[in-house]
Structure formats: C-alpha cells, structure tokens
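A lone chain, given as structure tokens: the form predicted on its own.
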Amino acid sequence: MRIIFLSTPVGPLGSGVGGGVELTMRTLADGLMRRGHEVVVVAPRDSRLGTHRIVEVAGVLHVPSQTLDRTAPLVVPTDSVLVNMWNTVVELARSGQHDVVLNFAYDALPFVNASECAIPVAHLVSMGSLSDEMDRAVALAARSHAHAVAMHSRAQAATFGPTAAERVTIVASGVELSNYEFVAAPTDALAFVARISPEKGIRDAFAVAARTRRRLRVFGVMEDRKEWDAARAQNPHADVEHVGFLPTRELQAQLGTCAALIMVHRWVEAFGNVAIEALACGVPVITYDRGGPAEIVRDGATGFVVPADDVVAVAAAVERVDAIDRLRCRADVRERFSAESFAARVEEWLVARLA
C-alpha cells in the first residue's frame, strides 16, 4: 500500500505537543515500511519524524481539544494548518500515486470531508470522547464504512457510545523494542510521563510523591504552569523534579532507571503509550483503573491497577513494586505491543478498509 499520513494539527511532530500520537505515527511509519508499504507524512511546518518523508505545511496551529468545553464547536482558525494539510492530502490523493489516507488528527474536518478525497480515508482516533462535534463525526464515519475508524483500546471506544464501540477496530499500539534499554537495578525514584495539565493528574502525582517520600521525576511539556504551581502549593514537601520533554532515546535512558511509572490520569486515556515505553525498559506501571492503561498492565505481574482517584492506593502499590519482575515487564511488551505486531494489526485494518 501507498499510505498518506495526516498528522495532528496542534504542533509540529517532534515538539512533544502532540503527546503519544507522535510516537504512534513514528512507530507505525517504521513498521509499515518494513512490511513493504510506502508512507508519506503531511504535517505542520518544522515537523520531524525520523528519516520519513514529510510534506511540511504552513498555517496556524489548532487549540488542543482537551482544553475546550465538550459543547464548544471545534474552532478552525484563519489560515488553519489543518485545512491547509487536508487540501494537500486531497491534492496528493488526486495524483493516483497513493492508495489510502491514514488520519491522525483529532478534529471533525477530515471525518466530515472524507468524501472530497479520491482515495479511502481511515481514521485512527487518538483520544476518548471530548467533544460533541467530534462524537458526531466519529459516529458518521463509523456508519459510513465498517472499517473506517480504529481506536487504541476498548475503554476509549466505549466513551463514544455503544454504536461506535461495536463498529470500530481496536488496534492497541506498539513500540520499537530495540529503542528501549532494559534496566535491572533501578533507583528509588518514581516517574510521571505526561504533559503538565489537569487531565493528566499532576496534582495526584505530587500527592503520591509526598506520601511515599520518594523523588518524582516528571517528563513532559509544561503546558499549564498554573496547574503545576497549584500541585506544588498543595504538596510543598514533595520532592518533584521537572525534567521536561525528551526525545525517545533520552527519555528511555532516564525512565529506565526509575522504580515505577505512576499513571494518575483524571480522564480516560485512549491507550497510554508511556506505559508500554516504561514496561519496555523493565519499569513496572502503577495506574488508575481508568482507560487504556488498565488494559495494558497485568495487575500483580507487570504493575498494579488501583481504584481511580485513590492516591492512597497508588502510594501503597509503590511500596510493593519491588515484587514485580522487571524482566517480565519487558517480555510482556515483546509479546503484545511490539512495533511489528502493531503494524500488522493496522495493516489488516487498512486492507479491510480498502476492500
């Protein structure tokens, strides 16, 4: 297949603004090309995705959907980068040199305008239900073709309602295991890998650090300084270090030295790529029983799944983390979430979309 990737419109690839979708795109591009497919990526200007060919498009970036009220219309700014990227995709599709578009943009536009494209459009949805407008767009696409929409987890699909949950394809995610080094003997530090924002649960992360009296290393873009300051004010004695956003190579080197990754998200995570990144390094994951991470972690074997919003339970799980076999964590990623298996699942879905 000759595949056009339509990127997220919230920031350039490589900046960290797009969150897990950036890793998803890179992993898939690598995996699909190894399986003999061709990939071209249409993305905002200044994007980087390894050595993959990128058509860079200028325009005004979009406001991330998770920062908006769900009843608010998805705003399309003047000179929208998404509109410009979509027009570029439509032109590429007319050339006859491509077979399918794989849309990663969490926005209604590629869904409702898919009929403008001369080739089929498939949508890999990166987040759960956040917008009434997006819900309608996903439902429309799911009704239009049995294989038009894929998601990462059953929990994510369920947020869009029973119809979507029944009709979407679940492809999970994956990582290139060779990019992650196994660490057998960690420090006592905990890790938190996410944008600094309310929905990612930075306040709960500070609270866990305070309760466990362990150092918490925070990896991620400082999206909301007020939320960080509020978390600090609520837990003034917590030992928390903001490392910032790091590319995969640097992130895994530091993440691997941590005793555990804590995932204390306040929303339904679609999947949680950072969970499988941590496991690939041998780092157990402690997660709330909410969203995709709870489908990744094997409770008691590769980490712990605790009741949502229960900081005390997270802190208690931290004290049991030494009982987790770090080699089993890495082996679980090899078995379930390798780049090869992820690409194979997406390939099967795209073939069905073209049928």
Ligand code: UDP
Contents of the next structure:
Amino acid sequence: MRIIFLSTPVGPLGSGVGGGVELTMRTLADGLMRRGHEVVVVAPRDSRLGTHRIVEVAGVLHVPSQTLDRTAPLVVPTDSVLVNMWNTVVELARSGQHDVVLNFAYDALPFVNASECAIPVAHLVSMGSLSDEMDRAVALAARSHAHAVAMHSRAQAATFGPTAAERVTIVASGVELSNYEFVAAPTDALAFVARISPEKGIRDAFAVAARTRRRLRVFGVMEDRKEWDAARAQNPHADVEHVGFLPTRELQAQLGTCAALIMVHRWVEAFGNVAIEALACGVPVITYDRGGPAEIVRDGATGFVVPADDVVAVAAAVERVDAIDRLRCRADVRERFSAESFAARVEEWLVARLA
Ligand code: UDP
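What's the form predicted in complex with the ligand like, now that we've got the form predicted on its own?
Below, the chain from earlier opens the complete complex, with every other chain and molecule after it.
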C-alpha cells in the first residue's frame, strides 16, 4: 500500500506537544515500511520523523482538544495548519499515486470531509471522547464504513458510546524494542512520564512521592505550570525533579534506571505509550484502573493495577514492586506490543478498509 499519514495539527512532530501520537506515527511509519508499504507524512512545518519523507505544511497550530470544554465548538484558526494539511492530502490523493490516508489528527475536519478525498480515509483516534463535536464526527465515520475507525484500547472506544465502540477496530500500540535497553538493577526512584497537566495527574504523582519518600523523576513537556505549582504547594516535602522532555534515546536510558513508572491519570487514558516504553526497559508499571494502561499491565506480573484516584494504594504498590520480575516486563512487550505486531494489526485494518 502507498499510505499518506495526516499528522496532528497541535504541534510539529518531534516537539512533544502531540504526546503519544508522535511515537505512534514513528513506530507505524517504520513498521509499515518494513512490511513493504510506502509512507509519506503530511505534517506541520519543522516536523521530524526519523528519516521519513515529510511534506511540511505551514499554518497556525490548533489548540489541543484536551484543554477545551467538551461542549465548545472545535476551533479552526485562520490559516489553520489542519485545513492546509488537509488540502495537501486531498491534492496528493488526486495524483493517483496513493491508496489510503491514515489520519492521526484528533479533529472533526478529516472525519466529516473524508468524502472530498479521492482515496479512502482511515482514522486512528489517539484520545478518548473529549468533545461532543468530535464524538459526532467519529460516530459518522464509524457508520460510513465498518473499518473507517481504529482505536488503541477497549476502554478508549467505550468512551465514544456503545454504537461507536462496536464498530471500531482495536489495534493497541507498539514500540521498537531495540530502541529500549533493559536495566536489571534500578535505583529507588519512581518515574512519571507525561505532559505536566491536570489530566495526567501530576498532583497525585507528587502525593505518591511524598508518601513513599522516594524521589520522583518527571519526564515531559511543562504544559501547565500552574498545575505543577499547585502540586508542589500541596506536597512541599515531596522530592520531585522535573527532568524535562527528552528524546526517546535519552528518555529510555533514564527511565530504565527507575524502580517503577506510576500512572495516576485523571482522564481515560486512550492507551499510554509510556507504559509499554517503561515495560520495554524492564520497569514495572503501577497504574490506576482507568483506561488503556489497565489493559496493558498484568496485575502482579508486570506491575500493579490499583483503584483509580487511590494514591494510598499506589504508594502501597510501590512497596511491593521488588516482587515484579523485570525481565518478564520486557518479555511481555515483546509478546504483545512489538512494533512488528502493531504494524501487522494496522496493516490488517487498512486492508479491510480498502476491501
Ligand atoms: N515522551 C518523550 N519524552 C519525554 C516524555 C514523554 O518522548 O521526556 C513521549 C513518550 O515517549 C510518549 C509520549 O511522550 O510516546 C506520551 O504519550 P502517551 O501515550 O503516554 O500520552 P499522551 O501525551 O499522548 O496523552
């Protein structure tokens, strides 16, 4: 297949603003090419995606949906980068040199305008339900074709309601294992890998650090400084270090030395790429029972799944983390979430979309 990737409009690839979708696109572009497919990426200017060919498009970036109220209309800025990227995609599709568009943008536009495109559009939705307008767009696409929409986890699909969930293909996610080094003997430190924002639960992460008296190493973009300051004010004695946003190579090297990754998110996490990245390094994951991470972690074997919003339970699980076999964590990623298996699942879905 000759595939056009339509990128997220919230930031250039490589900036971290797009969150997990950036790694997803990288893993899939690599994996699909290894399976003999061609990939061209249409993305905002200054995007980087390994060595993949990028058609860079200028325009005003979009505000991420998770920062907006769910009843708010999705904002299309003047000279929108998404409108410009979509026009580029429609143009490319007309050339007759491509078979399918794989849309990664969490925005109604590619869903409702799919019929403008000369080739089929398949949508891989990267977040759970956040906006009424987006819900309608997803439902419309899901009704239009049995294989128009894929998502990362059953929990994510369920947030869009029973009808949408029934017609969605679940492809999970994957990582390139060779990019993650196994670390057998960690330090005592805990890791939190996420954008610093209310939905990712930075406040609870601080609370766990305070309770366990362990150092918390925070990796990710400082999206919401006020939230960080509030977390600090609530837990003045927590030993927390903001390392910043690191490229995968450096992130995995530091993440691997941690005793556990804690996932204390407030929203229904669609998947949680960071969970499989941690496991790939041999780092057990302690997660709230909410969204994708609870489908990834095997409770008691590759980490612990604890009741959502229960920081005391997270802290208690931290004390038991030495019982987890770190080699088993990595093996689980090899078995269930390799880049190869992810690309194969997406390939199967796209073939069904084109049938
Ligand atoms: N990430 C990174 N460097 C960092 C922190 C995070 O590259 O210092 C990446 C991480 O590898 C993951 C993404 O940011 O791919 C976060 O994705 P996730 O699916 O966990 O959450 P999202 O932000 O999409 O909700």
